[in-house]
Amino acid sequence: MHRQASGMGGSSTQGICDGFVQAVGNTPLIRLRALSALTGCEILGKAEFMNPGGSVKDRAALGILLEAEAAGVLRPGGTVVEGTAGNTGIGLAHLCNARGYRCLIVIPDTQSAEKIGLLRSLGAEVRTVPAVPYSDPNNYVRLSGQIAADLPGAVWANQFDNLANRRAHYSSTGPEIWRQCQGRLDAWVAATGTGGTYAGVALYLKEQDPRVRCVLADPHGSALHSWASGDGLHAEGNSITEGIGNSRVTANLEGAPIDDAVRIPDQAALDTIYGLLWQEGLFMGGSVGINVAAAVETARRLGPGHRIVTVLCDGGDRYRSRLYDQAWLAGRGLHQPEAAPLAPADAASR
């Protein structure tokens, strides 16, 4: 299937994309049939795993690079440096190959072996570091900024506080969702790490219709649920989920509309991604479990008859050794679901 690219990377002709850049964007919305039948709401997932780099982070990576090029700070042969939990780095590595830059990634050693290995396969220089809080100067984000400052010809992508991130979603993801829904949706639900996806889409949708409810989803171990609920920045518990949640309010998240917040336990997220696999044929990553479970809870809070959009961030292949491994889950006090928890989608649609 050929897809025209979003406005971020330029126009395409007759559905033919001119390279990787133009293939970013214009992902479909997928109706999650079993969950829609279960809740009485229409639950739609933005299929961001269909971006050419395999995740929603392709959009942020492209937006950051395009703005750096336009500002003249990123020049041919330069180096892009970033601290990332994986997916933004993967998007940057693809784009650096396509546009003639070197890529240097700093990543916590707690991230999946699949993502770290993929970054190296893509040709990025990868430096794994211990996972420490953002307040620590050895935090992976802080280290990446220092490396970029010390390296001639380097640019720090700074996805957490570089507003090019949320502008990419404001200019592409938000308008796509609005157009695909023909201006009729009741809620936007998404987890956030950098804040770019959630904030960019929320800001755009609120401009189109202030009645659209914007709901922040969050795992345990993150402070954003308590902050969004007006209780200040404090975290409870922990989570196996990678790349979402935060202990601080980033520049990308600051000022974004938040009408409600939902906290999702790891086991509920696991049950959800296994249900998506068994009932919808969708092999998804852990943050998708947080997003979709929060969309289901939002449906419960709103009641039947509403349309809710969330994001299917990435596929499950990057997490096979963790989320889809029974022994790994058991070692963290979680159980691998053994039977589909949802009514069969085909039966639900009849």
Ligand code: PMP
Given for the second form:
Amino acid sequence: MHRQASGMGGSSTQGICDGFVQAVGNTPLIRLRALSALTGCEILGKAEFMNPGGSVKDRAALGILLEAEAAGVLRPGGTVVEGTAGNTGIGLAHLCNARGYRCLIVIPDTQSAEKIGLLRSLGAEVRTVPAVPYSDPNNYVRLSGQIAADLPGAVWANQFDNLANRRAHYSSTGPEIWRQCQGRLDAWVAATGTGGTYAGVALYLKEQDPRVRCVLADPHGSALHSWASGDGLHAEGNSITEGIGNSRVTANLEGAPIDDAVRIPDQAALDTIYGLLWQEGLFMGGSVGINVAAAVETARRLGPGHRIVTVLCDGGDRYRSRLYDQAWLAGRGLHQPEAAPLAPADAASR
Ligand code: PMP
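Having seen the form predicted alone, please provide the structure of the form predicted in complex with the ligand.
Following is the full complex, with the preceding chain placed first.
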């Protein structure tokens, strides 16, 4: 395999991937045409929703599993345990089926019913727990670590602090973006949950070209925007987005280059994902709204003529009962943007 460290994309011959594992990665880089035209920059989205498990977290899940196998701590019939907002668990559940492991997921009960239901459909044992801060021993991440420690033959994926996560992005997502851009890009913009995607790609791109500007995007309710701006870990407000933002600096985020930080309100993220749906035909999750809105803000800060890359983390299907439900949004003081009618000339030129 030419990329042994992650195994992503693997050694497919004649366009055939050998199973789920080799289908992870090698996602398209999509030009977001309307926002590129609007800003005068080229805004590109790495289509991670096209991974076989449906999100960017397939890469981290695979990297963590392969390293655990290589280290000999995960053996046939063993159990992979993880605390997750959903997508890592979904990636792990697919991979555990594909590689012969059991999967046990601890998830806060605030996450979408679609993700929790999907985890159960995939065959994972799912334990929903109340959402409490990381400092509480009953926090879902801490609980998952405890369960793994008590269960014979179990491995704790520990996506937040296991550097196999960011290594997966350093060895696959970063090089793919660099190749797809043929070495010409001005900025990399991403929100962080574990920090694996942001940090792995930022570390790789900076090594190729130190001029690539690395911009951390953040929702409200997270302490990372103030931390990245040099004001310490302070959170204000809250967010309906899932899987991003943090109250602490994880091992995966630690040491990552950060040149700028952008905070995006939920309504702006919503306006962005509805715009992507109506104008581009892309049906996206909420973190994509934060990422793409932050890419647009980065375009504004840099001025026209720059190429900016961000991540399309997962699809809208996982959030239909929330982000795409008018009543649910209204209950949170948010509104569903209206579809801008297409002028026939516009439609014809698409
Ligand atoms: N978006 C979504 C929908 C996610 O589930 C996650 C992972 N929690 C992220 C973004 C952030 O990815 P990372 O953990 O690599 O920072």
